[in-house]
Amino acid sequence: MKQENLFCALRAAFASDLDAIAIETADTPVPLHYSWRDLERGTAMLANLIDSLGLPPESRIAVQTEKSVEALMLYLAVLRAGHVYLPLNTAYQAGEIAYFVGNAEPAVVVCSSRNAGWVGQVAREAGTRHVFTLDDDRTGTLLELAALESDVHEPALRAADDLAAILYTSGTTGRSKGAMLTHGNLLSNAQVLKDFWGWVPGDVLLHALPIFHVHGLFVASHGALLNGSRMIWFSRFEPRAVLARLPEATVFMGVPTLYVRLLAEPEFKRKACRNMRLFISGSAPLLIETFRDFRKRSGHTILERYGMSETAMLTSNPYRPESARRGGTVGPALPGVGVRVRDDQGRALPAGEIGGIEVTGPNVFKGYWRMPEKTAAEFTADGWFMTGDVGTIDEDGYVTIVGRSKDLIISGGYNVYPAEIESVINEMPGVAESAVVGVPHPDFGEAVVAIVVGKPDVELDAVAMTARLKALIANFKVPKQMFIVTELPRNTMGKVQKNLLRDQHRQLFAG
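Structure for this chain only, please, in the form predicted on its own.
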C-alpha cells in the first residue's frame, strides 16, 4: 500500500537541522522553545502511548483542550498512530459534548483537568474506555503516561482515502454533522497552498488562531510544518502582544476580528509589518473598510480566501501580483479545485449571476460521519459538493460570497440576499458593521431586519438610516426594522451567529 500518512509528509519537511527551533511560545510565563527533534520525539512517545491502548483501526480520539504545543503534538501523534482526530471547540458545554461523544463514539477522550469531572462522566456514559487530561502548562495524565514510552515510533501505514480527522459543523440549522476528512484531502490542500501562497525557506508564522478548527489546525499549522518554518505560538490573540512579535514574522493568518483589533492599536504601523510577506484572512467575511484601512496602515493588502470544514481551502485571491487581490472577493478557485454556480434547477449560471456554489476536487471530504442519506443529498448527480453558500463568479473567475442559502430571505416573493444590504449599510457614516436577517411576517412571508453596530462614540439614527436606504436599494430590500446595538453575537471563529439574531427577533411581527 502506498504510504499516504499525512504525518509522514509533514515530518519529511521538518528542518534539516533537527535542533533548530520549530515552535517558540510567546505568551507562556517563560518562553518555551521546541526543536524539530522535540516534535519528532514528543509525537513518537504520544503515538506509542496510543498504540499501547490496543485500539481498533481508525479509532476516533476526541480532544477538547486549551491551545498548547503539546495539543498540536497530540494531533500529529494521532495521525502518526493511524487513528482519527476529533477536535472539539473549547466553548462546547455538556450537552454538546454528550452529542459529539455519543455520535462519534471515540475510543479516547482528552480534556483539560478542570473539565475532567463532567467530561469524563459524559465519556464513560457513552462507553469511552480511555479518558486523559492535558493542560496548557504541560501537565496532565496524558503527558505523565507518554513520558514512560519510547521516543522511537514507526508511523502507521495509511492510504490517501483513509480517515485523518472528523470536524463537526456548527449545527446552527439542526443536528451537527461530522465532516470526514482523509489523509489525501488534507495533504493535497496543504501542498497546493504551500505553492500558491509562495512559502519560502526562512518564513516565520505568527500563530494566534485556535487549533480546533480548519483555519488554525490545518491551514496555518500544516503550512508552517510542510515548509519547515518556525512558529511564534500564541495560546490566544492579544493585539499588543501580537504586535510586539509581528516584526519577527513573515506570515500571519487571522479571522477578520483579529485584523480589526490590530487596527485599533495606535502602534500598528508599517514599521511593525516591515518583515511581513503575507497577511491572510478567512473564516468570516472581511469588511471592505477593514480591507482598505489595513492596506493604508500596513502597506500590505490582505489576501482573503474561502474554505469550509468539509473541503479545507477552495479559492484564494492571488499571491502575486498583490494588486490583483480584490476586496470583497475570495479570489478564483485554487489549482485542482472546480467551482461553479448553479440555480435551484441545476442550471449553470452566467458570470455575475447569483446562485448556489458547488465545488469538486481532491480536497473535498469523504462525507458526513454515519449520515449516508445526508451525504448523498449534499452532492449533485455528477459528484459536486453543494456548499450551501450563495455567490457569484465574475468573468475573471473571482468568487464573491453573497451569503448562506439558509440566510436567503424571501420577502413578498422576492429573493433578498443579506450580504448585499449589509454592504450598503456598512458604507454608511458611523457604521462599524451590520447583520441582516429574515423573520416571519404575516403579509410578506419574511421581513428584512437589520442589526447595526456603530463606531465608538457615534450615535446612529435608525430612522434616518432607513430613509437613506430607500434611495439606495429597492424598496423590498429595505429593512422593515433596524436595531442599533453595541455588538453582534459571534462564535469563536468570529462568524456572526445569525441564527441567534433570527431567534431574538422571531416574534417581532407576530400578531
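Residue numbers count along the first chain shown, from 1. Treat the numbers as computed from the prediction; the structure is a model and nothing was measured. What we label the rigid core is the largest C-alpha set whose atoms superpose within 1.5 Å from one form to the other. First, how it differs from the form predicted together with ligand AMP.
Once you line up the core between the two forms, the Cα of Ser434 ends up 2 Å or more from where it was. Fitting the two forms on the rigid core leaves the C-alpha of Leu460 displaced by at least 2 angstroms between the two forms. For the chain modelled as two rigid parts, C-alpha superpositions between the two forms yield a turn of the smaller part by 156°.
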Contents of the next structure:
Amino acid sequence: MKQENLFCALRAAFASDLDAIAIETADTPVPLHYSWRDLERGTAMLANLIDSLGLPPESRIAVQTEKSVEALMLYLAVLRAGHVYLPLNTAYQAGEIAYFVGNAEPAVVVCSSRNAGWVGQVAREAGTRHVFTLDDDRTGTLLELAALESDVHEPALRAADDLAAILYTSGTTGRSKGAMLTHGNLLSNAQVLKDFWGWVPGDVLLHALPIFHVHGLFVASHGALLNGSRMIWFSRFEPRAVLARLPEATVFMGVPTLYVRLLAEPEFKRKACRNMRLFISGSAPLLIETFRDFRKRSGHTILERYGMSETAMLTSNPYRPESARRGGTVGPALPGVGVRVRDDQGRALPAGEIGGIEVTGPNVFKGYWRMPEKTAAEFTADGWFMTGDVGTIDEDGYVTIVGRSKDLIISGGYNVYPAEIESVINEMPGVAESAVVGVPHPDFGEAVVAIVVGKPDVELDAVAMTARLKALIANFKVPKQMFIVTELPRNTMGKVQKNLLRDQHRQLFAG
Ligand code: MCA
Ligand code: AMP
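What I would like now is the form predicted together with ligand AMP, since the data block earlier showed the form predicted on its own; can you produce it?
Below, the chain from earlier opens the complete complex, with every other chain and molecule after it.
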C-alpha cells in the first residue's frame, strides 16, 4: 500500500532547516518559538502516547481544548498515529458535547482541565476509556505523559480513502451529522490551494482563527505547513494585537467579522499591510461594502472563497490578476472541483439562473458518520453533493451565492441551525412554541433572534430565559434578542412565516 497519510505530506514540506522557526506565539505571556524540529519531535511523542493505548485503527480522538500550538500538534499526532481527529468548538456546553461523544464514540477525549469534571463524566458515560487534559499554558496530563515517550515515531500507513477527521455539522432537521473527511480529501484540497493562492517561499501566515473548524484547522494551518511557512499564532482574534503584527505577515485568512473589526481600527491603513501578499475571506458572505472599504483603506483586494465542512474549499476568486477578484462572488470552481447549478427537478440551469449548488471533486467527503440514509439524501443520482446553498454561475464561471435552501444562520462565521435552538427553547418551562431567525448584524453578519410564544396564562421572562440558554447551548447560538409574543405568523398551510419575522426585525441591529 502506498503511504498517503496526510501527516507525511505535511512533514515532507517542513523547512529544510529544521531549526528554523515554524510557529511563533503572539499572545502568550511570553512569546514562544517552535522550530520545525519541535513540531517533528512533539508530534512523535504525542503519536507514541496514542500508540501506547493500543487503539484499533480509525479510533476517534475528540478534542475540546483552547487554541495552542500543542493543540495543533495533537491534531497532527492523531493523523500521524493513523486515527481520526474530532475537533469540538470550545463554546459547546455539556448537552452538545454529550451528543457528539455519544454519536462518535471516541476512544480518547482531550479537554481543558477546567472542564475535566463534566467532560470526563460525559465521556465515561459514552464508554470512552481515555480522558486527558491539555491547557493553553502547556500543562495537563496529555503533555505530562507524552513527555515520557520517545521523540521518534514511524507514521501509520494510511490510504487516501482512510478517515482523517470527522467534523460535526448541523442539519436542517434533527441532530448534527459527522462529516467524514479522508486523508485524500484534505491533502488534495491543501495542494490545490497551495498552487492556486500562489504560496511562495518566505510567506508568513498570521493565524488568528479557531482551530476546531475547517477554516482555521485545515485551510489556514495546512496552507502554511504545506509551504513550510512560519505562522504568527494568535490564540484569539484581538484586532489591535493582530494589527501590530500584520506588518510581519504576508498571508491572512479570516471570516468577514474579522475584516469588519480590522476596518473599525483607525490605525488599519496601507502601512500595516505593506508586506501583505494576500487577504482571504470565507465561511460567510463578505458584504460588498466591506470588500470596497477594505480595498480603499489597505490597497488590497480581499480574495473571497467558498467551502463547507463536507467538502473543504470549492471555489475561489482568482489570485492573479488581483483585478479579477469580484466582490459579492466566491469565484469560479477550484481546479479539479466541479460546480453546477440545477433546479428542483434536477435540470441543469444556464448561466445566470438561480438554483441549487451541487459539487463534485476529490475533496468531497466520504459521507456522514453512521448515517447512510442522510448521506444518500444529500447526493444526486449521479454522485454530486447538494450543498444546500442557492446561487448562480455566470458566463465566466464565477459563482454567486444568493441564499440557502437549508435553514441556517451564519453568525460571525459560526453556523447556527434554528431548529436546534427552537427545540431547546420549546423545552423550557411555560413555552408553547418558538421561531428562530437570522437578521442582519453589522459585526456578526447575521444575528440570532428568537420569537417565543408562552403557554396560556404564563408570563415568560425573556432575560431569564436568555440567561438559562447560556448554560444550555454554545454562547454564539444564544439569541442576541428574544421577543415574547402571543402568536407566530402562519400561512394558510399552518407553516410559520419566518420571512415575515425576518422582515419585521430586519432593522433591529441597524447602525
Ligand atoms: C462570539 N460571540 C458571538 C460570536 N462569537 N456571537 C455570535 N456569533 C459569533 N460568531 C459572542 C459570545 O457569545 C459572547 O457573548 C461575546 O460575543 C464575546 O465572546 P468572545 O468569545 O470574546 O468573542 P470574540 O472573541 O469577539 O469572537 C468573535 C469572533 C469569533 C472572533 C468573530 O466568533 C470567531 O473566531 N469566529 C470565527 C469562526 C470560524 O472560524 N468559522 C469557520 C468555520 P456574551 O458575552 O453575551 O456571552 S469553517 C466554515 O465555515 C467553512 C468550511 C468555510 O468555508 O470556512
Ligand atoms: P460549514 O459547513 O459549517 O462550514 O458551513 C458551510 C456553509 O458556509 C456553506 O454551505 C455556505 O452556506 C457558507 N459559506 C462558506 N463560505 C461562504 C462564502 N464565502 N460566502 C457565503 N457563504 C459561505
